[in-house]
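Just one chain follows, in the form predicted alone, and it is written as structure tokens.
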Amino acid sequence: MKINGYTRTCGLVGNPVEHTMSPAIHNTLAKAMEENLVYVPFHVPEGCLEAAIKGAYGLNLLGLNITVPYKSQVIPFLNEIDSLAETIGAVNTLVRVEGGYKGYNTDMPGLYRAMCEDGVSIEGEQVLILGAGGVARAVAILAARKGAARIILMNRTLDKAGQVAEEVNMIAEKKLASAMSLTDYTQLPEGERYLAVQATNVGMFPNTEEAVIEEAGFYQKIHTGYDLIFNPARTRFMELVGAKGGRAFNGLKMLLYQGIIAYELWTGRQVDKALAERAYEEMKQAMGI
């Protein structure tokens, strides 16, 4: 494409930037589309947020997709702030509007239109939820709002997950989550498969062999799981899942479709799903997969 007065420009916001996959993403939805408009990544320092924030809207950008450490930070930095993004408590993209930004979380919508896209439905489901912070709550509560019939929330802590499970069950407003130590996996009724997602960094590259439980007999309670690690593109809990004939999936696609749901609110254009695809291998190449 060629740059000019015209270009509009969105990028990432994050500490570090340097590995991410979304300009893949983006760079390649702009230029399918013949939308002028380039995405680059900003590393922005620890305690630099806020003029980021006011600076982007100074020049004039877009938008922006938020990263690690700064998804619930740039909170008190925006205009407006979705619903959903706002019971999640974590923005992952802001949305230009008068004065400021708008804060979205796409996470979430893309994990469910990647589940979607693979066939997996949450409706009806029993959802178990490997981990207790940030990821695995927000995790809880599309489950919750998808229509999972029971949410069991497995961590080292239980009292940390028996608080999300509670923060869960009140935005649900009926008992839906329940907390479970990771040890106590054999309490799970026999018969019952599970669709899990494995929401903690355990197995993120480069401690690449681990997994958060590795007792075989827990994975044969699985049918689906999904890890939302996406490097290595095949995970230990990802191993175990399908040895004991389970589907297991990484969180590329989620970060897929976080990416085009945002480019979708910047632009106000629909990715179909063939472009979609052809990102889908771009962000492939990119990771030499």
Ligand code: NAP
Contents of the next structure:
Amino acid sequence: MKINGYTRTCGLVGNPVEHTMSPAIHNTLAKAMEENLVYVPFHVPEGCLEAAIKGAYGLNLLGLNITVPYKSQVIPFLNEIDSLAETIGAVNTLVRVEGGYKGYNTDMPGLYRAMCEDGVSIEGEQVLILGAGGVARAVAILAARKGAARIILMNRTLDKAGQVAEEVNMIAEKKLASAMSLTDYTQLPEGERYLAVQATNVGMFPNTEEAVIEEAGFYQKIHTGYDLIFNPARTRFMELVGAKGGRAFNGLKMLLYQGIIAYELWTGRQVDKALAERAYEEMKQAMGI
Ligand code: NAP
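Counterpart to the form predicted alone, namely the form predicted together with the named molecule:
Time for the whole complex; same chain goes first.
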């Protein structure tokens, strides 16, 4: 692309940012759509977040993505926040508005778009969420909003799963979610089969031989396993789901679509399916898969 006086800049704020796939997504989209926009990673050291957001506004940056560890920490430095991001309590996209930035969460709409494309439905499903961290909480809210019949949060630390379940029930205004420890899966009713979303860090590179639950008996209960991890592309969790005949997906399409939705917010333009596929291929190439 040609950088000139009209080039707009977007970027990623995080710590670390060195292994990000986001430049592959956004620069592919900008080039293909002939948008005079460039996307760069910004490594923001601890203690510098407020200065980074103010500086970004001062430098006329069009938008930012926010990643670990700043998705919640950034909220006090926003001018406005979208209602979904406020409910989830995490922001991964900033869009320039008068006087500052408006915060959005495109991770959950991204996961939803990825699931729709993969033919995975939430409505009426018994949803098992493995984990109770920031992303698991957001997935539970998404599942509640998209009509899950029941949500079970399974976590190593049971108290945390209980807290998230309570919050989800408050948001849903009914008792939809409950908590269970990882070892209690045998108490799940016989004959029921679940959509399982793997939202822990277990199995992520370099610990690729690990799964948060190893027992084959658990995987008999899973008809679809959605692992939010994308490195490796085929996780041990996915292997275990597949071994018992379930469908298994990784988190790469979620990553793609959170980026696409952010790009659409920044530019006001829609990304079509053919271009989404091109960006997906670029990401896979950047990851060497
Ligand atoms: P987080 O807030 O740190 O939560 C981590 C979760 O993993 C907690 O529930 C924790 O359990 C559990 N956990 C960690 N180590 C464990 C172990 N050894 N055994 C059992 N449980 C363990 O992390 P997060 O931000 O929610 O991220 C979760 C996952 O989502 C990560 O794998 C990340 O890569 C993925 N993610 C994917 C995308 C995407 O676009 N595909 C985007 C964002 C995140 P305790 O509560 O017991 O500590």
